[in-house]
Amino acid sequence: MKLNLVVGGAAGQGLKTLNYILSKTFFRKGFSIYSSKDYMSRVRGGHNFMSIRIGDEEITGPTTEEDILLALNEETIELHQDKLVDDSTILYDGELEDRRSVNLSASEIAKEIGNSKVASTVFIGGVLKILGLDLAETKEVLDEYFEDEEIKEINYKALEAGYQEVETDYQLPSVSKTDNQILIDGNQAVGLGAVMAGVQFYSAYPMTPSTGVMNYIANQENKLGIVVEQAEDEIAAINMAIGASYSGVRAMTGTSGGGFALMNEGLGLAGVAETPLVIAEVQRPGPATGLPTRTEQSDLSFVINSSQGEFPLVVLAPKDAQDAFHQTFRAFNLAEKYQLPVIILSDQFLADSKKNITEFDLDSLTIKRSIMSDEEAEKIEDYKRYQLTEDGISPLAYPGQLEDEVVVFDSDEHDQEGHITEDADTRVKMVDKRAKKIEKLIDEDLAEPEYIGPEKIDYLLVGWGSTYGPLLEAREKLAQDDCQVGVLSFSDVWPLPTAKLEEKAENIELIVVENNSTGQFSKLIRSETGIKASEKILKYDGRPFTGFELYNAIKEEVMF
């Protein structure tokens, strides 16, 4: 079973709040959940609606089909009767003529119980009636919600004369609830692997869709000890952030797509310098401000070309939440053991989305530090912050922890000790010395695709970062057609970790699926390996993929 709830209205009626309390409930019940958001660049008006897509086993992506449309104003049944499915249920704040509809008076019954306000809640018990469930969870969320005692009184009674209000209607099977699970966002979990790592400073100015990795660090700064500093622009995060990282402690700066142009010398620092550095680049459509609140993966190329000058980063685009997660704590231990930049490429379709998944074993993660001990620093003489090792990996020590000795930082080009020069032999020492880092990168850290389907298959679907839902969907109704289908779902992007690739790709039809317009990573790949692509699905509408849309554009545009 599944089902797909779209609630639409206007910025401003609660739809934020309405979505929360729905989803949290449905969690607690033990429902699988999948919760994604299309919202205007607006504070007050326009159309925005938010899926929350339920079922009894595991929900791995949106649906455009919806089952119940809970219509705040007349403009969201305009917008959204094509997409109702037939046995379809409309919930609608008003007298509607429809054979679909229900008709909720929920703004005059919020204004009977003293607050025009509750409307939404109201709307949540007539949902829940509809659906033939209790309000017991429900009571519980907006008591955690709700810190005032007397909104929650009028909240319960909203909710109790919404759910009085109508009848039920459909009739959802019975699930268990599982004590393993949390309900997360991209954004939430990209901040916690960030806590977990031991992040001990995050500066960033704020941005959509970025802005929810700041919120959630900030949220345990003072629980946790955590500095996180809002800077007056993009160009004073990053600059703060590898300030905070040479003084010795795990920094992270966090941004979106026009923000990421304005860290880009910042970037070219900590690069020549060699400073550990990990940066949260959630994506939206540009250039310049483009759709602030959609989705895009059109940063690829720049974000691995950005910069000027050649230097050594490493590019992760999480798959989902599990994934944003353990990417941005190993982003971590690379940034400190190869000295170099790690960008977690993420976007707003992830960012945005919420999931229930598996509680993350903490007890398997492991901070690796790799900057000197006290006890090896006391044993250092004639420190060479750019010493020339086999690897090219230095010595890493913080200012102060050396006696009678400088930890020099230099955004020229430098010698061993970190002073400037533009000695043609050392410059070309040093330039091989960082790009050996890779390397041993390459050779000991990066991570192959994960490949999804039968040894033996005709079409192999080539997907990075958040497609990674909708494609395991769409090969899963392929299957079911008898279509020998396999999916590979690149996180590590740069370097691009190619034997996978190479091994699967023999003898079939490779279909990259990405959202931007160019085919960024299908060029990648053929840069990187000489593979081409036998078709290309692109989406550039600033919406992401279904797993619906991706079958049937296989079905139509590749198999026939």
Second form
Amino acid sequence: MKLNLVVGGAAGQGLKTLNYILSKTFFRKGFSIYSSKDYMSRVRGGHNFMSIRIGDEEITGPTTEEDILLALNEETIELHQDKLVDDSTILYDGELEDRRSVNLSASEIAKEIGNSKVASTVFIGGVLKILGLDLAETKEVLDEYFEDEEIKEINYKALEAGYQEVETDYQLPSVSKTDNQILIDGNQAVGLGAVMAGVQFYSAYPMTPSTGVMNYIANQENKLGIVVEQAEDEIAAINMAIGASYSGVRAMTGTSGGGFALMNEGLGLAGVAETPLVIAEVQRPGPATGLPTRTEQSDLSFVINSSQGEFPLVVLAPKDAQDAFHQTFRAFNLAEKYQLPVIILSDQFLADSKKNITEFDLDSLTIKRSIMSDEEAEKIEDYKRYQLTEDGISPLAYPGQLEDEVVVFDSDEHDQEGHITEDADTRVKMVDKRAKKIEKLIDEDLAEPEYIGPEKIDYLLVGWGSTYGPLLEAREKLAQDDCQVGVLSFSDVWPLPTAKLEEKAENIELIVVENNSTGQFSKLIRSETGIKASEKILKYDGRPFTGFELYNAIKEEVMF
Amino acid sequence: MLNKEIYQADQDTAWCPGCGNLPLRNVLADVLAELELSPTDVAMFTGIGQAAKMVHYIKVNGLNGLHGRALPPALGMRIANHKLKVIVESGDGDTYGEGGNHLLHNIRRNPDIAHFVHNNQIYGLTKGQASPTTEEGTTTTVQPNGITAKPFNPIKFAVAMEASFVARGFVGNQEQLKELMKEALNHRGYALIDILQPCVSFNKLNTYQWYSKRVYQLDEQYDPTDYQAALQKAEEWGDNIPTGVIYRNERPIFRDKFPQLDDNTPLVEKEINPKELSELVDEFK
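Right, the form predicted alone is done; let's see the coordinates for the form predicted in complex with its partner chain.
After this comes the whole thing, all chains and molecules, with the earlier chain placed first.
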């Protein structure tokens, strides 16, 4: 069973609260849940909606079909007509000439109760009644959400009133509560991964859709002694983080495409100066300002080729919230081990989608510091920040750590001590030194893509990053039609791991699925392996793929 | 007092003979020695330009970063480790041109940083274009009709922003410069010293002689804590150029505004264990 509930209205009508309370209620009841946002770049007005998909089995992505539409204004009903089906229910405060509509005079009820603001809680009561669910968990959530006792009381009343007002149709299957689940979105997962990895300094300039990462970490700063600094611009943000990293602490910055464009010079600085740095690049459609609140995977080519010159960097594209947490945690260890920038390439779809996932196993996490220990530091004589070594990795100390030695960091080409040089031989040695690190990383740390599907397949679907969930759903639907399809989903995208792809792609049609218009990943595969995709399924209207849409596209465009 | 030789401030440089950077480096080494700051106690942050090469010509911890971007990484260190003395050393183009936005915001933040600006009123490294402080009307290779913009007055700007320490020095007066640098390094907060110095290769107007004829030292009667007086002094330029501490105030430094920072243990000495953070995961239940 899967059911899609959509809450739509204008910005400022309390959609966020509605989404939060309903999502948390379903989650606490034990349903699998996937909630995503579709919002406009404005503070008030416009049309925004949130989809909450619930079910009794895992849900990996959104759908467009709407089973219940909670319409906070009339415009919502017009705009969502084509997504409603015959047995949809429309919950609306007003008279509607549609046999599917259920009228709930939420604003009138709220006024009677004594506070017009609680109309959305009246609706929550209505929704729960329609679904045939009780109110226990919702009361608990309201209790946590509001601090003021009086406000709590009035919200309980509103909830009950909404519940009494409508008749029930649905009977959802019963599910049991599970205690090892959490409900988290992609940005929160990146933030939590960073905090667990020991980030102590985060500097950024607010930019949608990356701001959630900063919000999450800032929320923890007093508890954990972390500092989040809002920089004057993205240039300052990355340079501050570089200064903190040079000082020996784990540092991170985050932004979206346009901000990342400004950070490019700083990225090269981290590269040539071999400074560990983690950057979250939460993609939105571009170029320039593009579609600020929408999704796309179109910064891949830009990110892997970012900044002038040649230097090693790593790009990780998380698949879902679970992966976003682990990849961010891993990014800090990698950045420090190899002394280079690691970019978490996320996107708005992943950033703003909430999903229930299995609780993280904290015992499996190990912070591996690669800065020299104080004992090692004591033994150092004649310290060379950029000492030439077999694997290209030099001993890393921070200023003040060494008794009589200094740590010199340089953006110019430099000698082993970190001083400017224009010597031709040293230049070649330093370029080679930096390149060697990536060879070691490929040998020791690069992760192959995940393969999902049977051994024998007719088609191989290839994706990267957040298309993972919709691809899984499409594969399942295809399997139900007896079409044997495998999914190969990449998280490590640069350097590109090629072994599994080469193995799986042999004698099989390759279908690459991407949220961009030029097939950037398919080009990357071709340039790195020579393997050419037979089909590309591309989407670039600013919205994410749904599993059903992919299923249809594969059926119609690929199989005919 | 430490032995000045530990800073190795006598090695060869890429600076022109007669460059104002040379006496400035000498004064800096004296200051560090007199304040008994060993090379490992100090971290210097620079941008790009001739002045920014200071990191390579004096032995202290140093980050030679990007053009105009000396302040942001210095700020990162100010959070990470409060035990080191942080110096930002950069030129007029680096600080007032490319880095103007950072200057503005770091005066607002008031981090504990001593900022020494080598102001030679010209772009030396790129061979003589206008800097933000070059006189209006000056002709250069890229401004053959003369510079069309009014010169930036860093002193007036910093005073107006109520920077916590604003001074002007001159490399021709090394004794005074030394005292100013010591004061700046001992000041809690952002301390800006605009240091007049000649560019012997490209600035034919603002020479040693030009400056020597015009600069004068503020006398003991002058009260640098008087904001209105400081604003007036900041206006003086031309025939009479005041040097000394022009404005000073006491206000909380950047780091003091973070209650979560521990005053004894720098962030870099703290350890985090993810296994102890399970309550963070519980918040998502």
